[in-house]
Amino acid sequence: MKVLMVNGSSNEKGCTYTALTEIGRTLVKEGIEYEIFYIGGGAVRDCIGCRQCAKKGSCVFTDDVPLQAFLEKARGADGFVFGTPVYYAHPSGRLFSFLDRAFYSEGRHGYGAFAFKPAAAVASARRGGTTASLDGINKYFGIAQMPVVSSTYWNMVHGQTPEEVCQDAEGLQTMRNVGRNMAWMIKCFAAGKEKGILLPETEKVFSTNFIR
């Protein structure tokens, strides 16, 4: 069993990474592996809605981030954590662009890499903007049929540096509880599969256009 985490910060080993590793340590204690996927600090192309991924089988852009490598890992993952720093009360723009392309290209076959797998959003901020950032990331889970992993507070840590994040006792506690809840959900889903409980049937027949 494995959880794939995405570090959406431009700082590979910064505050977001610190929050993710706290979750990771807890997962390991619960017998769950984890991997942190860093999308890099450079510019990330936005999704342009060309719909070519439906025909080509992958995003047409291949020169900025290893999107296909991520999706290959995602298809074998049992759960996800998407981490972001807060910029002007919203998630990292590179993470939004990355997730738009990842979810859009997987949507061609019913969000195959993501559907029915538990997911958590994590935000790191010096002070404010965390709840708006979490709300933005959680929307991906809602459209892709992903159970949301909660905790004992909103999934956030505070601090301007990793050292300051390590002083946020409640924030780190929240991360550990995210890890425990994630591990519990993954194990419950696995037990259900062993008992023959099938995934729910998904209807994908109608797509209403309100412009007539």
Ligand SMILES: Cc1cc2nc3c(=O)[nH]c(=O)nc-3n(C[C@H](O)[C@H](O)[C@H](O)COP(=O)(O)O)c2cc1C
Second form
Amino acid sequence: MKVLMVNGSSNEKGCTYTALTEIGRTLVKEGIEYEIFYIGGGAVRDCIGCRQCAKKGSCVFTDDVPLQAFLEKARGADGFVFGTPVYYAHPSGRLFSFLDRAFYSEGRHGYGAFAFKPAAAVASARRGGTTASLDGINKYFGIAQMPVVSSTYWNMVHGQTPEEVCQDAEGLQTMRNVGRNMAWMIKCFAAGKEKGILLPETEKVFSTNFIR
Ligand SMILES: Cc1cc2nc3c(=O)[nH]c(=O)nc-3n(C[C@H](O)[C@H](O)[C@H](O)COP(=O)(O)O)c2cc1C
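Compare with the form predicted alone: the form predicted together with this ligand:
Below, the chain from earlier opens the complete complex, with every other chain and molecule after it.
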């Protein structure tokens, strides 16, 4: 059993990473592996809506972020955590662009890599804008049939440096509880599968654009 996390910060070992690591340590204690996927600090193309992913099966852009490598790992993962620093009260542009392309291209396959797998959003901020940022990330879960993992507070840490995050006792506790709750959900789903509880059938999606 494995949880795939995305660090949406250009700081590879910064505050977001520190929060994700706290979740990871808890997962390991619960017998679940984890990996923190770094999407890099370089330019990330936004989705251009070319819809070539529907024909090709994958995003046309292959030279900026390791999107395909991520999606291959995502297919084998049992749960997800998407972490972001807060930028002007929203998630980082790089995380949004990455997730837009990941979910749009995977949406063409019924969100196969993501559907029915528990997911959590995590935000790291110096001070404000966390809940708006979490809201932005949670939107991906809602459209891809992903059960949302909650905690004892909204999933945030505060700090401008990893050292400051390490002083945020409640934030780190919130991360540990995300880890425990994620592990519990993954184990429950595995136990259900063993008992023959199948994934729900999804109806063919109507795409009406409000034209009746
Ligand atoms: C462009 C930019 C905008 C930011 N906007 C906010 C903000 O709106 N609210 C806030 O509390 N912190 C803000 N910050 C601070 C970061 O969110 C905070 O330091 C975060 O913990 C950094 O995480 P990282 O080390 O993983 O990159 C901003 C930082 C940058 C670079």
